[in-house]
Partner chain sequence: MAATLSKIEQAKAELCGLELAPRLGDLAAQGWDKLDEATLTIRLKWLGIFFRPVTPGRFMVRLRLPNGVITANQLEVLADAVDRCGEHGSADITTRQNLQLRGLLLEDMAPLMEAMQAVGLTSQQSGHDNPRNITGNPLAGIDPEEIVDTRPLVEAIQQRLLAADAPRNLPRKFNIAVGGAPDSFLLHNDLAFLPADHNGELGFTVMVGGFFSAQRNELAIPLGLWLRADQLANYSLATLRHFERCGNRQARNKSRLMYLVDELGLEGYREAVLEELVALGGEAVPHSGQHHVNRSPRSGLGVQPQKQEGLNWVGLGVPVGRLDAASMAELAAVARRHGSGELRFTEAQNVLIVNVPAEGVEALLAEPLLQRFQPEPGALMAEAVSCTGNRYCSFALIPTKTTAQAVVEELERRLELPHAVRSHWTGCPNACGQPYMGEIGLMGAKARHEGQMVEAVKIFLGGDMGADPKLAELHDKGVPLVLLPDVLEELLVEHFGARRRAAA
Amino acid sequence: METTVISALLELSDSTDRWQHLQLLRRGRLPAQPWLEQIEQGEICATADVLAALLGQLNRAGVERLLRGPVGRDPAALLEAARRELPSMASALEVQQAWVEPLLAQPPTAPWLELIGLFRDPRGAARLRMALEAADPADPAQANAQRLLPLLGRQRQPQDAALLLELALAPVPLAWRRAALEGLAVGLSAWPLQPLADGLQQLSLDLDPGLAAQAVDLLARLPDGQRQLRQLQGKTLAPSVVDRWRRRLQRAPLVLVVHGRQAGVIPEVLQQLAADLEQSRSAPVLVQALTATSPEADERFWWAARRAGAISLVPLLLLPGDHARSDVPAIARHWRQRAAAAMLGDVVVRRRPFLGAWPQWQHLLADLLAERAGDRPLAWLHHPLQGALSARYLSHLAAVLGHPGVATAYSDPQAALAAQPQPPAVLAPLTLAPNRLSESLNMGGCSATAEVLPPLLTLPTVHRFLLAQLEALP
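Isolated structure of the chain on its own, the form predicted together with the partner chain:
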């Protein structure tokens, strides 16, 4: 009687009815025993969808019966069903009790190893390990064994990290290496940290960009992942992997403090620098004019700050005047207050030295001026500064640049230049962006008697330098 009913159900012309009956079986609303009997007797075909519905409904005796019959002799359909169905139920005690021992009683060959690997069990792990240690990845006939690697990872036995890493790094077919890396991924938190980090760093440099990219992603997930990622700085990564590496670095948002124009307007070259930086750092960049109120920081800025644990304040100021000495500390205090108000308890505001103090900047400037001036006399022009500290800085800079500096009022540089014993042939206004000084020089007749260099940031070399230096900040 049952035979007729089940066979009829499965042969129904409408496949929705078949699907619905199998759902009832899967949910335990139909008794499993008649199905098992008819599979044993060959009265219904044990297709993958039938077995998928039956898997969770059998006890140990039922599984043993199933494996003794046609399903055990040709387990292909069982394997297909198990791949789809078992992962969500393999942790259920009753399912483990039903399946693990009967599967361990099977020979340690391909389909049975994969089936036992779907359960997390030390005996199963040992079998997978043994099989993989004996496998030869170079033998195409053994290609299926690579399927065991993610299953070994899921067993999360710390001693298996070595085998998975070895295979991920070995000169074996790519499919094996990827499977080994996926094994590392799905058991990530179980592996000993240092060998894992070392191995992933090595894999990040791999010639296969897919493998290297996943290694970078996994490094980023480790407890000290940011430090590990920073150690890849300067290493030879594939271009697509470099992009990924940049995206994984949790860089602090930047606040660039600059001289604004009237009413706090930010010159376009500085805005462009900020936009380029934002793209290359994959982190927000704000530009704050000294004389204007702080720019709005949106939720993305605060999220990046929280993620990185910091906000970096970079004064793009070329001289140690009052702005650098008084205004910048005040701006930093203000950002600390804002971070506290945004309830970012662990976020620190890191204040970087003003740009003019960076040795690399001074050397770049020296090279640039030397190149532009050649043998001609050059003077660099700057705003007058007060105090001993400023005087020491100016004297130091003049020594590094090999040219004298001339302090001048921005509105009337002619007067200061007229007082020079030897008229300079090249004038270099010490400013990143167009300002009153650069404009006065060009409009006031200076350009007729001397070459006036443009604002520094309009020079591609300077733009590239700042982009590289600021991009490298954590």
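What would you give as the form predicted alone, now that the form predicted together with the partner chain is on the page?
Nothing else is written out below except the one chain.
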């Protein structure tokens, strides 16, 4: 496009043609070079909308060229454009490669620090940290430095939690404290858990209701958030914060979907898990066997569902077989129909992933098997599965566990084990509760030649893990 045409289009700030051409530039449909040249020569003004369209279209040489000109001398318009555009594109590798090094070459003043803070880079994090440690919140002239606090949180460097917590709790201007708490919220999962929980507990009692309410919200998002929230019981909270705290404590009733035994019998270890879970959550927990009709839900269950606005369906299934792929969705539809019949059409039935798909579960299983097997050969046993999805899952699980899986018919596990080139010294049936496979292994002579691990839920480590994970569900 001719440079004179670009200049003419940009003279009218409300021109439809101007907007359309900036959109074409933003999408890479127009070359960035002519625009860059006219900015350098002062023929067009580098306004925020022009720079916003250019941000994602420049390579590193283009960025360096842009910053050597008027934009580098006065980055106000660039900062305005970056605040609007960069949060959605800063994670793109090509944008990082174009912008990070040129921005790091700029002086460590507030606008440039804010610009580099829109990216996630350890060098940028170090600059933000140094600037904030040297800043004086009591000095009105340094008020702009508070903008850097959420950006420091965005860097997700664990060592920065202490500074953010210190400022959130300190007797400094409220704007600084709110910005520090926002920084904690942005990088929440990166911070050391116990100091973070202690700090948020303290902030929940703050005299500023806004800070205290946000601290309660963040406590609820922690892995052990419900336990942390319960520790506020009996503490002096502002009335509005008490309401927020009560809403965060509301727990949806759970329906645990399990295999069950013949005629829908629920093994005792699963019943015990449900009882312990109901006590820890202070919300109803039902166990539904795949081999039986849905359990009866009493008034307490529906009252809890109405209060929480949801029912959580948790399939405690270890493999992506037909039960997980077909039966569980049908059970979820059934509970939606029951909720509608109970005049609770606004209650959401949340279907959680089956247990075997949880990465935390897979890693727990890997640690458990490694501990029990030591240097001995181990095989984990599962019922036969069909389909490409099941094959991919079994291959993935074998890689995570570091031991092979063996498809084993419940009626005759000996046949599958006899076909193994190296007889395993340890057998781990992949089952939560006692079933036909675990019983066949112990009754069929396997125990004489190999150690047979018990059903997983009978192990205290597994029970504690499931209790903690299910207790943390909203």
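Positions refer to the first chain, counted from 1. On a predicted model such as this, the values are computed, not experimentally measured, just so you know.
Each of Leu218, Leu249, Leu270, Glu114 except one sits more than 12 positions from any hinge; the exception, lying at the hinge between rigid parts between these two forms, is Leu249. Between-form comparison between these two forms gives a rotation of 123° for the smaller rigid part, taken against the larger part from C-alpha superpositions.
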